[in-house]
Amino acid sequence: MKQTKHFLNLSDLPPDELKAILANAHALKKQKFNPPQIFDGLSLAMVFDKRSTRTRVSFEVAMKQLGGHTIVMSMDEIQLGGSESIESTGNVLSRYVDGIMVRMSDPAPLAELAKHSTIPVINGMTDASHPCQIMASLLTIEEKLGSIEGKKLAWFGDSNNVSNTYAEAAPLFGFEFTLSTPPDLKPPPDHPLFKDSRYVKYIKDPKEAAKDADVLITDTWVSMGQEGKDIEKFWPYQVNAELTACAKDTAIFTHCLPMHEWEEVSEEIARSPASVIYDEAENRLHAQKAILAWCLQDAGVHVQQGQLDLGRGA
C-alpha cells in the first residue's frame, strides 16, 4: 500500500521532493491560460477556523482550474474534535473526498487528523507554520532572481509562523535566512530553527541584517487575534528606504499579506518597483496547484503524455 502524502511541514519532505514541487509550480504557471485537467473527478475538502482571503481563493481556484471540485466548511460546520473525534472525522472524510486542506490555529489537531486520514491532509496554515505560503514565496523569488540556492533572505519585525517556516526551508533549499527582530522576540539559541548556523542566523541590528540581502521580507506586526498589541518596539524594524539602501541594488521586497498600511513597510517601498507582493499573492495559486498535484498524484491524478512531470522526487 502506498503511503499517504500529507503536506504538513516542509521538513517532512526530502529536499528533492520539495524542489520538484517548486519546479512544477513554475511549469503550471506557464500553463495558467490552458491548465491541464489533471484533477478531473477529484474533490478537496477545505476547513477553516480563521478568516481567509488568499488561502481560500488560491486553493479553490487551483482545484477548479485543474478540473476538480471543492467543499468549504468552517469549524462551526464540521465536528472536528467536537462531538465527533478527530479519528472519526478523518476516517469519514477519507471515504468522501480525495484530500483535505485545513487552516487552523493549533497544529496538534491537524497532525492528529493526518494520522487518521487515508487521503492527503494539507497544512493551509497554523500558528506554528505556513508551508504553502513559503512555497509561493520561493516561486516568486526564483521568478525575479533565479535559483533560490545561495540567496540571502532577511526578515524584519515580528517572529511568527511565516518566519519559522522560512527558517525551516533555508537548509532544505540552500539559502541563507537572517532573522532581525526586537531582542525579546529572539528564539533561544537551542531553538531547532538555529540547528544549522550556515543557513539561519539572528542579527539584532536591522541594517546589519539587510546588508547585501537579495530579498527583504516582513509581515504584519499585529496578527489575527492580536488586536491591541503594542507595536512601539517594532518601528526600528520597518522596511523603508533607509533599510532597503543596505541591501543589494537588485533586492526585492516580499510580504505575504495582509499588510497594515504603513506600519511594517513604508508606502514608498511597498509601491516601489522592488515590491513583488502581488506577484507573490498570485503565486499562491500556482504553488497550491503544484502542492495538490504532489499530494493527489497517487489518488487518481493522471497526466497526459507530454503535459507535466509531477515531480515524484529522486
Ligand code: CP
Given for the second form:
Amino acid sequence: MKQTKHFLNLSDLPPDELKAILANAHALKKQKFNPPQIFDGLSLAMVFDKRSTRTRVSFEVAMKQLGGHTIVMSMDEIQLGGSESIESTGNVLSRYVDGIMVRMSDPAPLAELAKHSTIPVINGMTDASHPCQIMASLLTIEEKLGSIEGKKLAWFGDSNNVSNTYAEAAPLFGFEFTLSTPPDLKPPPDHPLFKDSRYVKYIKDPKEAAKDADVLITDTWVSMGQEGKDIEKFWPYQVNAELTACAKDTAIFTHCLPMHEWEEVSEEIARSPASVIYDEAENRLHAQKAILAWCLQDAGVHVQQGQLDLGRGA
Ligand code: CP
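Return one more block: the form predicted in complex with the ligand, after the form predicted alone shown previously.
Expanding to the full complex; the earlier chain stays at the top.
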C-alpha cells in the first residue's frame, strides 16, 4: 500500500530522501525571484497550539509563492481536541485540503492525526522535535560552509526539542553533534540520542565541546511555557567571545530564534559576522518549500529527487 508522505520525524525518512529535500531547498532558494508554480490549486491547513513567527509566516509564504493557498487556525478555532476526535478531524481535513501542518506540544496526537489522514501531516514543532527547523538550519550551514557531512556542530545550554532533532539528524546526514549542558541535564548514556557515538556525544566542559567546532549553536534557556525558570546554572554555557575563541576561525553561530537577549548568546556574538541567525530564519522559507514539495508528490507535485529538478505534472 502507498504510504502517505508525512513529515513527522527526520528518522522516518531514508537519508537519501532527506538529502534530496535539502538539495531541492538549495534549488528553490536560487529560484526565489521566479518561484515555480508547483503548488497551483493546492491548499495547506495549519493548526497552532503555540505562538509562532517563523513557522507560520514561512509556511504561509512558501505555499503562496509557489501558487498554493493556506488556512490558518489556532486550537481555539478548530473542533479538534474539543468536540471532535482526532480521527474525525483527520478524515474531514483530508477531504478539503492537500496537507496539514500542525504545531502542538504533545507529539502523540500529531502521530494520531497522521494515522487518520490520507494527506501529508507535517510536524511544525512539538515538545519532542522540530524537524522543519533543522532542515533550515542545515541548509544555512551548507550555504556557509559547504556539505554538512563531516562537519562538527556543538550545542550549548539547555537541551530541548531542537537539540534532540540535531542529534537525530547527525547520523542521517553524517555530521558530528556535541551536546554541552549543565551535568544534571545530561541525557542518560542509554538515551536514544546516543545510539551511535560516532555522531552524537556529550561533553560537560563547554570550552572542550567548542574545540575545533565548525558551528556553535544555542537556543533560549527558557522555552515557551517555562517562564520564571532559574537560569543561573546555564551562564557557563553562554555562547560568547571566550567560547567562540575555542572553535575554528571559520566557525559560524546559529540560533533557531527567538532568542532571549543577551542570555544564551552575548550581543557581541549575535551581531558578529559569524552570526547567521537571520539567514537561518530566511531559510525556513526555502526549506518549507522543499519539505512541502516532497510531501505533496501524491497531489501531483513532481520532485526529481537530488537532481534539483522540480515541476508539476502527471
Ligand atoms: N524557530 C521557530 O520555530 O520559530 P517560531 O516559534 O517563531 O515559529
